[in-house]
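Form predicted on its own, single chain, as structure tokens, below.
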Amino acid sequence: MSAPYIVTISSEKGGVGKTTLATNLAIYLKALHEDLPVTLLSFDNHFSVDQMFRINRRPTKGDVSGLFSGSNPDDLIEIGEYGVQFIPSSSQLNRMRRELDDPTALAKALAKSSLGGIVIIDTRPDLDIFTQSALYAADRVIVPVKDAPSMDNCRHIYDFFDSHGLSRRPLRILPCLVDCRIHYDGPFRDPYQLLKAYAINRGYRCMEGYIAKSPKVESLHTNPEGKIYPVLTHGRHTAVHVQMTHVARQVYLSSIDSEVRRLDEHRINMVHAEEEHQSAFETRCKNLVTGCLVCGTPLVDKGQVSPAGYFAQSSDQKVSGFIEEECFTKLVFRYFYGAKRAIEVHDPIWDLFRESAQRSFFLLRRAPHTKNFYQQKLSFYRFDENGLEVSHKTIELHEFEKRLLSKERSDLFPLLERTLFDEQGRLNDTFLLIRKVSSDLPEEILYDQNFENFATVMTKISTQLP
């Protein structure tokens, strides 16, 4: 099924008739083609859409904020007056916009829906993240202007398209609230001609025609019932009725002529991005050491990881793999925490370490300023989740250590041989960063976002090391 044709009504200047245009355009489109699905939503917080289209007072299933919090758009839609579908407005957007910074989020949400026909988006009178999202998803952007200042503000919308590598082709200027009683001497006979000349002079394309200022239309927003009435039903004898019909016809014809919709392009991009993510994940899995980096027990088989406690990667990215939880915990307590007795899994201190490890990064490296082959020293660091140092300890490395009855090889050496030793058996200039992982799904750390976070912390830590 083809994606819907997205029409965004946008202007940074308030009072230019954005909402009146958006709501009436939806109704006129339904009047032009009764079977055409038309969906309307607004990121402005004055609830005009709800006042105009809501049929009953039943609790809503959701609102436009759900488009940015993972809800399926299909689940948010209500059937409204005049056959127009709408998504209820929200009072939570001011709070949410401080948490959002991705202008592609709306396109991603709409691309996953089953919406068809035409979707009209009414925006706030500023270029916030919700307006940016509506612009990014649009096949047609109609920019209402009523004077020179509102025309000047158009530059920011055009700049947004340029900065995101988007074609300016969807952008159209529409003179609105034009006072037809005013006439000028000279080449421009009235405000419409003057505004159109301003637009052409700036290289802007215009819709055909304009929307006139009309006391009758303005009065449709003011009545004792608090209801907003459409021009089609209560203003048929005004010039605005003819002008709205003309604008709706232009939008409808452009939707028919549009061979590739913006959301179709976005769906293709999403498929390509998912393929790239999968390829990157498979490459990371392919490069893993298959056994536990400490004891060598097989952990990785065809991209599937057996239960493991920790993920580790060298700073030169040549070595990456998993470590069994028991192996790593015993190493830490024996060599770096100075435990005088063996710490077992059932010991309360084990649980305490496991809990704190979930909020930590661990690092092994050659101690600073030590390159003597015969006196190798190993530093063990602990960092918090933001990559800030919490603790640091340095020990001397001895390949063989005295135990109860004889000398045995240090349990540290197999880990170092697999990760930080060079061919001569000396600690090299890299470090090993270690992170607690989910025992149920240890490979989750190799997913794009998690791995990117790991790499970001690694970079931040590397700048702090002496």
Ligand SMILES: Nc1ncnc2c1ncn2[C@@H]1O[C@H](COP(=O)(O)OP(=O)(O)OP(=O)(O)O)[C@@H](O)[C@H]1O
Contents of the next structure:
Amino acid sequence: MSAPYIVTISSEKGGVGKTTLATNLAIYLKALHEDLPVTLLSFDNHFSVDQMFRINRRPTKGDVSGLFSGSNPDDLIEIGEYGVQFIPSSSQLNRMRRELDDPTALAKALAKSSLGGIVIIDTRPDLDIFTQSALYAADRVIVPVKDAPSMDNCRHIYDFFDSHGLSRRPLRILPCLVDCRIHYDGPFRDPYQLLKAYAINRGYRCMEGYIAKSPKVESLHTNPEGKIYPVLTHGRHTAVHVQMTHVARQVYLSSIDSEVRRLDEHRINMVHAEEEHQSAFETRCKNLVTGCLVCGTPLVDKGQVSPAGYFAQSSDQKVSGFIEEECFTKLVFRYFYGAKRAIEVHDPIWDLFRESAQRSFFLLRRAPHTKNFYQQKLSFYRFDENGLEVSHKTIELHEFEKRLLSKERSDLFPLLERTLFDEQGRLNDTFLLIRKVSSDLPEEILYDQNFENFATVMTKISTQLP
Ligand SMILES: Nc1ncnc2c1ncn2[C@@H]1O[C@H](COP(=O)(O)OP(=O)(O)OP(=O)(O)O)[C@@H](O)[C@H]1O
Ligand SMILES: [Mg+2]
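Could the form predicted in complex with the ligand be shown next, to go alongside the form predicted on its own?
Full assembly next; the chain just shown is listed first.
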């Protein structure tokens, strides 16, 4: 299904007629084309949309805040008056504003919906994250201006488009609240002509026409019923009725003309991103050592990992794989925590270690300044989740001692052989970072976000190592 055509009404200046335009535009579009789905939503905090379109007083299924917290837009839509669909306004936006910083989130949410037709977004007189999101998703941005200061403010919207690498093509100025009683001497005879000249002078494109200031339209907000009435039903004899019809017709025609919509671009990008994630995941799986890095028991088969306790990767990223929980815990206690006795699975210390390991990164590498083949030392570090060192210990690797070469190898040897040895069988210059994984789903560590976190801590740790 083709993506909806998104029209955002935005201006940093308050009281220029954004909400009046957004709400009436929805109704005029519906009047123009009865079968066209028209959906309205507002990040304004006046609840005008709800006042104008709500049919019943039943509790709502959600509101516009849901668009930023994972709800499917389809589940938030209500059927309103005049055949217009709307998403209820929210009183949560002030609270959420501080927590959000991704202007693409709204477009991504809308791209997942089955919305069609035209979606109109009313915004606050502010370039906050909600307005930015609405600008980012828009096929058409209408910027109402009523005077020179509001025209000056348009610069910030243009700057937003430029700084986000977006084409300025969707942007249109619309003179609003134009007082037709005012006349000037000179080439620009009235405020409309003057505002249009200002816009052209600054390189801004305008919609055709304007919306006049009308006492009748203003009065539609104030009545004993406490309702907001549309121009179409209660202001048919005003010039604004003709002007709104003209604006709606332009929006409708440009929606028909636009072949590729912003949300189509997002959908394509999302599919690409999904494919990239999938292929990055598959590459990570393909490069895994299939057996436990300590005991060699097969753990990895076609992207599926049998229950394992730890994931390990060398800092040059040449080796990565899983380690069984038991193998790693025994190694740690025996060689680095100096346990006098063997620690078994049912031991309380075992549970304690497993629990605290969830918040740790472990690291193995050749101890600094020990390159001599026969005196190799191994350092073991424990870091917290943020990559800050908690402890470290260095041990001798007796296997390398000249006299003892024939001695039985330690349980550490196979792990080092698989991960940190160079061709000559010496510890190389890399380190091995080890992280506890979920035993039910060990491969989760290879998912993009988790893997990125692992890589970030690896980079952080590598810059601190002596
Ligand atoms: N064409 C018009 N003629 C006369 N008054 C109008 C017209 N359009 C809007 N108004 C009045 O101007 C005031 C502001 O309009 P509106 O609420 O639509 O502006 P806004 O830009 O959404 O404001 P805000 O920035 O506070 O959200 C309202 O009282 C409204 O009734
Ligand atoms: Mg408003």
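So that the term is clear: the rigid core is the largest set of C-alpha atoms that superpose within 1.5 Å between two forms. Numbering follows the first chain given and starts at 1. Remember, it's a predicted structure, so these values are computed and weren't measured experimentally.
Fitting the two forms on the rigid core leaves the C-alpha of residue 426 displaced by at least 2 angstroms between these two forms.
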